[in-house]
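The chain below stands alone and is given in structure tokens; this is the form predicted on its own.
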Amino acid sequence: MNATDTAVVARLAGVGKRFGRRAVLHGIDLTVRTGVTGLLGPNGAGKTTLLRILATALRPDAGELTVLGDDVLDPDGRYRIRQRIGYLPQQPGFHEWDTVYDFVNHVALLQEINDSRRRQSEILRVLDIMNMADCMHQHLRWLSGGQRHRVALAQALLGDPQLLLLDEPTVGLDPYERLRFRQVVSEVARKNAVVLSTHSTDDVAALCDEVVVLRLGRTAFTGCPAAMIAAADGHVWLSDAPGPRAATWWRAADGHYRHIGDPPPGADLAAPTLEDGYLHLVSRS
């Protein structure tokens, strides 16, 4: 999908956020378009904070942000934004004695899906998408971690959101569930926007049109996956032993050591992967 074929869903200009004396985000500039945008970065890089700001759960301390054409600092704008987005936080806040249906019904009411027939139809639709319809009358406390995560994903899909915000959405999912998740996100992204915060470069490679790498609250990279791979060209090499010049290294299954950093003269250079590109970007001083 080309940028010229996509609609702008959110714009961030100089967005910053502090918690007390600690600055978490520093002047983030970003344009979110229809399709899938992946957020990568180490723990503490600011990914969750950025998602919470996009979801209007946090206010930025600096900069400008519009979502779906509305200013997040305007109370009426925030109200309109919240009716048109879906949000999966890292910790959904389950009430363990709720049934699956009750939990999703509660979220649907918060989204003001007030017509009972439409609400019931929408609940059944999203539970069916996540293969949880057969469990709708079970209490959340008796579900596995993966099942709970699928329920949380289901509530984020209520109302066919124009912007879907997902924080670590594949944690706890088995390989089949992860594949189903990718199918769901791909379908949403045909006409709407998805911002996906993750530590999985596999999910980014499989789904994302755009990748944003955050490091220490700043943007270290913005571009397509191919450009992120290209960033590590000439910085990945193989040898029979760990190399002291590497920023990071590990022993591969074939017994060779894979290194990322500044290669020594005559090094056996390897073609980089998306993971290599990410590690190269976040390991630079």
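Positions refer to the first chain, counted from 1. Everything numeric here is computed off the predicted structure, so don't read it as measured data. Definition used throughout: the rigid core is the maximal C-alpha set that superposes within 1.5 Å between two forms. First, how it differs from the form predicted together with its partner chain.
With the core held fixed, Gly20 shows a CA shift below 2 Å between the two forms.
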Given for the second form:
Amino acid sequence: MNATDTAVVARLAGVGKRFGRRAVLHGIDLTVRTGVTGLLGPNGAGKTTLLRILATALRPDAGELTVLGDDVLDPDGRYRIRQRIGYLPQQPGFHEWDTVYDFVNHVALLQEINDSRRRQSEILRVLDIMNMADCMHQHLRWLSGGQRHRVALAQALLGDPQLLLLDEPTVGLDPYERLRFRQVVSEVARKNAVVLSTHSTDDVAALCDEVVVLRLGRTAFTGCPAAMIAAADGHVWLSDAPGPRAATWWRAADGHYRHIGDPPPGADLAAPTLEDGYLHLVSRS
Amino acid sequence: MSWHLQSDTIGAYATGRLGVASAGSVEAHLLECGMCRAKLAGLAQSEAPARRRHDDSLAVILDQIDRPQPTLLERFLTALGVSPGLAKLTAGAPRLRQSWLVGGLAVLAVAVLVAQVGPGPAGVVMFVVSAPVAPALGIAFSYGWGGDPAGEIAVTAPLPVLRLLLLRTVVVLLSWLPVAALLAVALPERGRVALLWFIPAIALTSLTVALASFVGTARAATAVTTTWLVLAATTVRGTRWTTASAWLEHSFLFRPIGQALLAVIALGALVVAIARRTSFEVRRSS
Ligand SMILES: Nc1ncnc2c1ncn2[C@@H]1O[C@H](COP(=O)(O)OP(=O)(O)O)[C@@H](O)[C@H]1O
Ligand SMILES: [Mg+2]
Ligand SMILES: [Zn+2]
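Compare with the form predicted on its own: the form predicted together with its partner chain:
Every component of the complex follows; first up is the chain already shown.
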């Protein structure tokens, strides 16, 4: 095994998924490596479906997928994968009457962390990381949205997973919590792989080594954030008046009109940002 | 908790610098207070070298609170050979268990009352027909109505979902069968008739587990119990002057052949559930 092989955590080749007659993912090819991979894309693009497939919650119905060297379609492989991943669903449900500690304990037992001493220190470790150790005996239904979110994140960290899958982990976090979250993810990504979906290009700029843009169930872009910015090179224009032929335009805070796509007459080319790159990729028809 | 330990007290405790008497009162507070315990856990981590010799008493303290004594149910399961972790999981979410147990009890209590004071055998019939329904619903409820609320986390965990489901099913049956049998003693009817609910209870439970591999526990329980109630309601009949056993045996469900058939169904369904165990391990709804 050479150095580049060890960095590959998941490999998808032609992965497709349909619900009934409706195809939601088409031929996804992707290699996930150690570090942070960001999934961007409009609502309905298939981010959650892709994360569920990686988490072994859904079976792909076309293509091949190995996670941490195991085939997701093989029952024994799936078992080994599940031992080594952590997953934050987009809408994690809770046992509302449980305390924070009991809930995380429940997940730790499902994770087969059977030695009670080890389980206990692992629970304290993840609650401490998410700053929830001081309310571990509170009942979940009395917690605020942000606190519940941190509990959900904490359970995903149990057992120090080699692949951490986070579906919209930064939604509803305040700026301080977001900062804390970024620290946690950066720490995890030093040794392991993190795949997260987000609507925030700020998250991508702050965290991601690799970006995948999904659009209508296909990958519209795969590459590093700098390459995503470069994708909009020559497509971002500034002018004093709006030009309706552009794919998107808006009035920026400085009073200029920013266009992505066809420029209005007399517009100046501008240096793209990560957000421009994203908008350019998803607004192309 | 209206008061908390001072940080330096916690520090002194963590490094073993407190006398026995004060350490005792600190420990008493720690047993009650999650916040101070968390502070202590944090301190203990940062002061690792100094704390070594104190490790054991700290571990004991944390143990007592964070691993409460196993409940009766947990100890019972462990005695049956279930691992302590699995026993804890099975016994978990007690609220979910209590709701159906109470509901089922209420229905049976009404049936007993009707049997005692009402005219004719309607109460006994009601008892026998409704007693099998509770454990089937209990399976759905022990996962939360509409499935385990944290189901998406559960299916992606390594522990096989069917193992937990079967264990919880056993718990549901073990808590329901004795309760229903005790209440059956209060029926005016004795002997075989008062026990005609027993095999159906096991059959409905087993069928619910098997069907759950296709449609999830909530829908499975609804379908199985509704079918049972409709079948029973349309086939059981009699008059005010006939006996409960005549009412019931008007239906094939309660004749020996029907009971034997239900026993076969119970076993068959269990085989189906085990054969389909991997289908419990992917999520079904959106
Ligand atoms: N269980 C399901 N059954 C049917 N359609 C689904 C299901 N889950 C997702 N979809 C559809 O698949 C598409 C992609 O959804 P999703 O993966 O949730 O996208 P995203 O997370 O990017 O918003 C959406 O159109 C959604 O309606
Ligand atoms: Mg989504
Ligand atoms: Zn305190």
